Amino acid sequence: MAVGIFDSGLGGLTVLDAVQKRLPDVPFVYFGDNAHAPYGVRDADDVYALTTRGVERLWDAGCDLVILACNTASAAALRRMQESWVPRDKRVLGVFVPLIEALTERQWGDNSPPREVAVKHVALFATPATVSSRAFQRELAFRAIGVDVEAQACGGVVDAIEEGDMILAEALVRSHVDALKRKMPRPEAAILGCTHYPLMQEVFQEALGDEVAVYSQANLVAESLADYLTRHPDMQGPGTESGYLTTGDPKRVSSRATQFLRREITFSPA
């Protein structure tokens, strides 16, 4: 029954916590790629290497379905995966639809051509790497026209939640905001295209203004999950165990992961 869990480092465990509150009778292995964190700075190909060794792990802990809780990993490394390397029993999904989802107003599924949307005006905020990518501009014009994306690659951010400096962080989201309203003085919607943001929600929002939607990942791919899962039972894997591993040091790891999520967590080796 297990379904895997995959980021760069602790950012996915916002992911987490949705997912196993609203699926609370499904193990979920997590798996953070700490030793080689932040994806953000690194170019496509590294990025697939390291993604697509961390969803060999999970396969070998009985996870058939592979969550990517990293947008870097999705918007470098997903299309490419899914096109040639995933075999036929086996899944692996990103983080970027429900988020088009929720923005369009429209099912993943839905193949009829794009068509206007109420919001025409989004910031987007990303890594570096999900920035350069065009990933979600490109997904979101298969979907909806005559929506004008900003993106602002938010240097910084994440090694700074990373290594629980969250003051730092916070000087950094307001600068990264300023710089977007800079380019798009009045967005009328915003994404947090990284799993680590959420944590930086109530800044972002602050920052931006009440009267911009900030659409965050972890409640919108819990709620997607358990729809696919309904659909898809037989993606459920073999393993039986809830579990967390780590490329890191699993002790310093451990620590972060609990001051994360304020509760116990305690990583493995992978």
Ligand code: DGL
Given for the second form:
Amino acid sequence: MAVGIFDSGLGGLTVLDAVQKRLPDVPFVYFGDNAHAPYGVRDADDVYALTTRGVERLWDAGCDLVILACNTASAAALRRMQESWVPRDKRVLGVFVPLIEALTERQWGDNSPPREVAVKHVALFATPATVSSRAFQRELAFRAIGVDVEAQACGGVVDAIEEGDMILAEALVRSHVDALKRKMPRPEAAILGCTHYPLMQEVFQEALGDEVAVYSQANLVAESLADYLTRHPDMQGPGTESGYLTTGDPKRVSSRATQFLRREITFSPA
Ligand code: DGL
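Pass me the form predicted together with the named molecule as well; I've looked at the form predicted alone already.
Now the full complex is given, and it begins with the chain already shown.
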């Protein structure tokens, strides 16, 4: 029954929280690679090696389906994993596509040619690795034409969140929004393209202004997972236990996770 949720650290908890609320009867096993976060400053081979190791741990925990609740891993490693590494009886899915489908007003699986959509100026906030992969722009180009995307690599934000330094995280978000606005003064929509960023969503919204629609992934991924499991009920793995695994210090990670989700979360060593 279990489904795995993978992230480099704490960010995937924003997705976990939404999928748990949407699918309360499904056991979820969370894997945070906190010892190796942030991924956003690593190269693609490094992200691939770490991500495949974490996903294998989730398979061992009885999760045949794993969601990469990490844009950096989805951008830098997912395609290579799907093409040459994931066995036939397992699935690994990313977090990009549900978001892009929402932005481009598409239903799941609508593979019709790219067309004009309502939004024309989109700001993308993501880690340096996600921005340099251009995976977001590539997926968008399959579905929409005439959308101008300005990407801002938000160095330092993930480190600050992982360290629990929310004052630094807030200051960095404000300076990254300022930098983005210098390149694109009037975005209509902003994508929080890192699962850590919803923890700072209010700061992004305030700095961007009320007129900017801020898209974050958690609820979109939860809807898309619910839909996927209805179409592929066999992909709920044999695991029956929920759990939280970390490569970092379980005490420290549990305390941060409890602070972020405002409920008791207890991590075990991965
Ligand atoms: N939360 C992840 C993402 O969505 C990873 C951030 C990082 O480790 O740099 O990109």
